[in-house]
Every structure is written in C-alpha cells, then in structure tokens.
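Take a look at this single chain, the form predicted alone, given in structure tokens.
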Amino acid sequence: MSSHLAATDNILNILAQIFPDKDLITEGDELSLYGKDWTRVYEPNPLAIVFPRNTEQVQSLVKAANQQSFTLVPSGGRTGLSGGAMSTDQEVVVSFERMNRIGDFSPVDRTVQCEAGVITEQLQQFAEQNDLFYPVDFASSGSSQIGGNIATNAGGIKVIRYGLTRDWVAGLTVVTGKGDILELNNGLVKNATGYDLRHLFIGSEGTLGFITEATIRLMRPPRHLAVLVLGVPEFDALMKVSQTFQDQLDLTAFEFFSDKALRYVTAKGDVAKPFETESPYYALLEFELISEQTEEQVMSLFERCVEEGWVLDGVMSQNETQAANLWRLREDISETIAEFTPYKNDLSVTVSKVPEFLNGVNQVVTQGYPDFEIVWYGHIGDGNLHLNILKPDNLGKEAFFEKCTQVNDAVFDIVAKLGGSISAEHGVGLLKKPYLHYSRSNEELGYMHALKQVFDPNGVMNPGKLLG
C-alpha cells in the first residue's frame, strides 16, 4: 500500500472514531454535492463529508486535523459565489446542516441563540412568530445558513436601512484552528474589555476557525411595507431618484436592475412586467407606508422625479401580494440567468462614486466582451453593483471563464482607483483571492497573514481560501 493510501485510510479511521456512520460520508455522489458551492469554476474533490452535532465534536475534529495533518472546509447552505466552500484537494468537508437548533430566546434583550446550521429563513420565521424581525435578507435566505452568513458577513437587500450581518451578531461561539473553544461577547451591548475577537471571525470565511453558534439580535418588525418600482431613462438619473427619496423617507431598500435583467425574469412567465413603458433601468424602493400622509409624500416625490425627467413610469404595491410580486422582479434575476453560467463580479464603492464607477466599468467590459451579454443589477443604495457576463452557447465553460478573467485587472483597476472593494458581499474564497491586493494594502495583507498564523498555525482551516 502506498504511503498516500495509508494516510488516507488513517484519516478515515480517525473520522470514524469521532462520527457515527450516519454522520460520515466517504463515497458516492454526495461527496460532490457537499464539496461545492454555487461557483461553477472549480470541480469538487473532497475526501469525506462529516456532520457534527455540537461544538465539542467540532473541537475533536479540529484537534485531530492538527495532529494528523489533514485539512477542513466548512459547508453551510453552499450558496456562496466565490468558491469559499469549495473542496478541491481531498479536504474533509464539515457540513453544519445538522447543527440547526434555535436555542435560548430573550424577549427582553431581543436576542436568540442559533447553531451555525440554522437556515436564514428559519430564523426570520422564528422572529416573526415572536413579533420581532431579523432584517438580513437575500435571495438565498431559504437555503443559506447563519454560520455561513456570518463567515462571509452577508449583506443583501436591506443593507441601506439595517446594515450587514455583522451588525446583528451579539455573540459567537467558535472553534479556532488550534482547536480552542472561544465564547465571544456573550450577547452584551456594551463590553469595553479590549479586543473584540468576535469581529475577526465575522467575514473570515472559516480561515481562522469555525463558527458553531451565534447570539443574534432582533428588532421590532417594520409596519405596512410598500414597494415602488420606477422606470429610469439613464443611470445618472437613478442616483438623483435615490437622493430625492432618501432625503424625505427612511427607505428599507433601494435596488436597481437593467432592462436585460427584467427580460430574463419576465420571460419565465411567472412574473409580469411592472408597466408597459420601456426603460433602460429600473429602481425598486421599499418603505414603511404608515399613514395617508406618507403615501401623499411618496406620490409627490414620484411626480417631481417625472417632471425632472428622472423617471418614465412607475407602479406602487397596494397589498402584500403585489409587493411580493414586485420584489420578484429583482430577487429572481440570479436564478433566471443561472442557466447561462454567468461570470459574476460583486463590486462596491461609496454611493457618491457609483455613477463614475458604473460608467467606467461598463466601458471596459463592453470593449472587453463585445460578443457577450452583460446584465447589471444590485444594491445601489449601499454602492454595491453586480456585474454578470453571460456565457454564449457556442463557447465552452473553461474558455469562457478564461476570457472573462482577462478583463478583470482593468475592472479592478477602476475599483482600486475609487477606493472600492472587489467583493462587496460574496467574499473572497478561491475566485477573488488573486485580486485581493486591489482592495487591501501590502501592510494589511501582512497583518491578515499574521492573524491567520495565530489562530490556525498549522493551516488546517479552509486552506487556499482568502489568503492562500
């Protein structure tokens, strides 16, 4: 028997000592299923899949990985778009889907304890059942998990009003890369006792340790949400519409999408166009319609935007069903273009720089991809734009991705020039790792590598991601 096979057998034997058969997969199609995320660039190649049931079991696994020199990849809902949950080199995949319990709930503190595998929508429903609200929301809420959301500091469609996942994490339980269990912040609002290690693990993509449990803050639910969809003639007008409404209203969302994105959604036949007027761009605004006065204010702002030539047409929801259908115009985009194997860039700048940013990037990608269809959408209210390049039918996947990466440097040069981020909310993972220097200085990268060494000295946690 070769030394490699002997080492593999030894690792599998160790896993079998920690996990019963029902919580361990070593062969079959499920290896590939759990070894990948939504990234289409890489092929999954895990050694095994394990399903821990508690923090102590995760700790035993991490300690074994350090002792026997094998590596671990965390797996949540596998909805990531940067390759952060990909296993490509015989790693052991750690799926948290069976750590899915919602624990202690404090209505006074408005906090609830969740294991890492709790589905985002499950937490949202729990909050609603207790007359509260968990505001972090995105298209993958029905399958993404809280642990993964925290590990990538997920954003979504409500950031303009409610912020990122980071803003709702009151405490964490983590297992570090050394195998230590840390209880961080314990749900406190005020805690002036030095370094807040909680925030190192938020957004760390599982490279410092694994999040096993979180204390999440909740809030009062918004009242009488209404949705307004507007047709806009040019991108610069979107910014004027945004400023006009935000000066007068506390918006819970301000999203945009292009006419191309709308055509893909409506072509499925499940959702109708919002109105007949053709528009190059569309804005979706959400707000609390709490009185007749608010409605009058909204209509007055709409009329002003029409008079200024910033808006061509519009429609406002009259009930919850209409609001949900209007939201589908934005939320269904990612799903409807998925069959075209899109190459995705998730970019951000400060809101004031968005027009310069989009015009510059649009020029670069139009020149670089003259034969490719480009679909724009995003969270314009927080400066986050999603650039999607669709694969032509006559081009293979590998050739398509290679061609797309050729223009990345020009796009990221614009990002760097404007002080933006190459990854607003999808994380770095494998896909964005070669470009991290566009958003982080050499000094920052040096400190990040040093932190990695402190928490994971043997490099067992999510190898190859974020920092390499």
The other form holds:
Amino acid sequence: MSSHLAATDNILNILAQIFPDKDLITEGDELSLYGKDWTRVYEPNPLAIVFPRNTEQVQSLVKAANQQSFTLVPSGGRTGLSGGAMSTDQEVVVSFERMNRIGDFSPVDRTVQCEAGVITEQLQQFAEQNDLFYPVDFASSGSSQIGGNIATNAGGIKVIRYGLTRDWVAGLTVVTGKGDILELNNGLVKNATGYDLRHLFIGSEGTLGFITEATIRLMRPPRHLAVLVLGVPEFDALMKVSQTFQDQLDLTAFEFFSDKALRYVTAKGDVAKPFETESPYYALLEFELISEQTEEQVMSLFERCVEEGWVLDGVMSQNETQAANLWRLREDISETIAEFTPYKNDLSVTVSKVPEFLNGVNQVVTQGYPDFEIVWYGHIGDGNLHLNILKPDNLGKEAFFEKCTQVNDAVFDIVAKLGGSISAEHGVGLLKKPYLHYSRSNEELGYMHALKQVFDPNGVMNPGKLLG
Ligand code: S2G
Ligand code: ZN
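Structure of the form predicted together with (2S)-2-hydroxypentanedioic acid (S2G), please, following the form predicted alone?
All chains and molecules follow, beginning with the one already shown.
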C-alpha cells in the first residue's frame, strides 16, 4: 500500500474513533455537496465530512489533526461567496449542521446561546417569538448558519442602523487550531481585561480555530417599518438622497440597484416594477414610521429631492405586504442573476467617496467589459457595492472568469487609491486572496501571519484560505 493510502487510511480510522458512522461521511455524492460553498470556481475534493455534536468532540478532532497532520475546513450553511468553506485538497470538512441548538435565553440580558449550526433565520424567529429582534439580515439568512456568519462577520441589508454581526456577539466558545477551548467574554457588556480575543475570531474565516457556540445579543423590535423606493437619475444623486434623508431620519436600510437588476427581477414575474417611470438607478430606503409627523417629514424630503432633480419618481409601502414586495426588488437580485454565472465583486469605500468610486469603477468596467452585461446593486448606505458581470452565453466559464480577472487590477487600483476594501462583506477565502495586498499593508499581513502562527501553529485550520 502506498504511503499516501496508508496515511489516508490512518486518518479515516482516527475519524471513526471520534465520530459514530452516522456522523461521518467518507464516500458518495455528499462529499462534494458538503465540500463546497456558493462559489462556482473550484472543484470540491474533501477526504471526509464529519458532523460534531459538541465542542469537546471538535476539540478531540483538532488535537488529532495536530498529532496526525491532517487539515480541517469549517463548514456552516455553505452560502459563502469567496470559497472560504471549500475543501479542494482532501481536507476533512467539519459541518456544524448537527450542532444547531438554541440554548439559554436571558430576557434580562437580552442574550441567547446559539450553537454554531443555528440557522440565521431560526435565530431571527426565536427572537421574534420572545418579542425581541436579531437585526443582522441578508438574502441567504434562510440557509446560512450563525457560526459562518460570525466567521465572516456577515453584514447584509441593515448594517447602516444596526452594524455587523461583530456588534451582536456578546460571547464565543472557540476551539483554537492548537486544540484549546476558550470561553471568550462570557456575554459581558463591559470587560476591560486586555485583548478581546473574541474579535480576532470574528471574521477569521475559520483560519484560527472553530467557533462552536456564541452568546448573541438581541434588541427591541423596530416599529411600523415602511419602505420607500425612489428612481434616481445618476450615481451622484444617490448619495445626495442618502444625505438628505439621513439628516432627518434614522434609516434602517439604504440600498441601491440598477435598472438592469430591476429588469431581471421583474422579468421573473413574482414582483412588479415599483412605478412606471424608467430610471437608471433605484434607491430603497427603510425607516420606522412611528408617527404622522414622520410621514409628513418623509414626503417633504421626497419632494425636496424631486425639486433638486435627484429623484425622478417614488413609491412608499402602505402595509407590510407592500413593504415585503418592495424589498424583493432588492433581495431577489442575487438569486435571479445566479443563472448567468456572475463574476462578483464586493467592494467598499467610505460613504463620502462613493460617487468618485462609482464613476471611476463604472468607467473601467465599461471600457474593460464593453460586451459584458454589468449589474450593480448593494448596500450603498454603508459604501458597499456589489458589481456583478454576467457571463455571455457565447463564452465558456473559464474564459469568462479569466477575462474578468484581467480588469480586477484596474478596479482594485481605484479601491486602493480610495482606501477601500476589495472585500466588504463576502470575505477573502480563496477567491480574493491574490488581491489582499490592495487593502492590507505588508506590515498588517505580517502581523496577521504571526497571529495565525499563535493560534494554529501546525496549519490545520482551513489551509490556503484568507492568508494562504
Ligand atoms: C447581497 C448577496 C450575495 C451576492 O445581495 O447583498 O451580498 O450575490 C449580496 O452578492
Ligand atoms: Zn451584500
């Protein structure tokens, strides 16, 4: 037997000692299913899939991986878009699908214990059932898991008012790449006892260790949410509208999408155009309509924007159903264009630099992709834009991605010059690793590698991701 086969057999034997048959997959189609995420650029190639039931089992696995030199890939809802949960080189995939219990809930602390495999929507519903609210939301919340949300510091559509996942994590249980279990921050609001290691693990993309449990903060639910969709004639007007409304209202969302995005979504036939007026861009605003005075305020702000020429037309929801339908114009974009194998960029700059950024990138992509269809959408209130280039039917996937990466350097140059990020919320994973230097200095990367060495000295955790 070759030494490679002997080593593989040895690893499989070790896994069988830690996991019962029902929690261990070593063959069949499920290997590929669990060995990938939503990126379509890499081929999944895991050695095995394991389904831990508790933190101690994860610890046993990590210790064995250190002793027997095999590697591990954390896997949650597999909705990632940068290849962060891809297994491409015979790693052992660790799925948290069966660690999905919601535990202790404290109405006084407004916190709840979640195992890593709790589905985001499951947590949102739990909060609602207890007259509270978990405010981090995005299109994939019906299948993404809390552990993965924390590992990528997921953002989504409410960041402008409620912040990122990071802002709602009051405590973490992690298993480091060395196999140590750390209980971080214990749900405390205040804790001035040195480095907050919790925040190292948030956004670490599984490269420092496993997040196995979290103490999540909840809040009072927003009241009478209303949605306003506006037709906007040009990029620069978007930010003037944002500023005008935010000077007087605490928006819970400020999103945007292009006419192309709207055309794809409404062509599906599930939701209608917001109004007849054709517009190159659309802004979607959400706010708490807590009084008649607020409604008058919104109408006068709308009229002012129309007078200034920043808005062509608009519609405001009159009930929850209309609000939900207006949200679908934005939230259905990603799923609707998925069939066109889009090449995705997820970029951010500070809000003040959005007009310069948008016009600069738009010029580069229309020159670089004269024959490609570009779909813009995103969380423009946070300075975060999703630039999606749709694959033409007459171009194969490889040739298409190759052509798209040729323009990346020009796009990322603009991002770097404006001090922006080449990955605003989707993470680095495998896909954005070659471009990390556009957003992180060599000195920073040196410290990041040093931290990786401290927490995962044998490199068992998610090899090749983020830092490589
Ligand atoms: C969004 C979802 C993923 C994508 O819609 O805000 O983050 O398709 C995205 O870009
Ligand atoms: Zn997004």
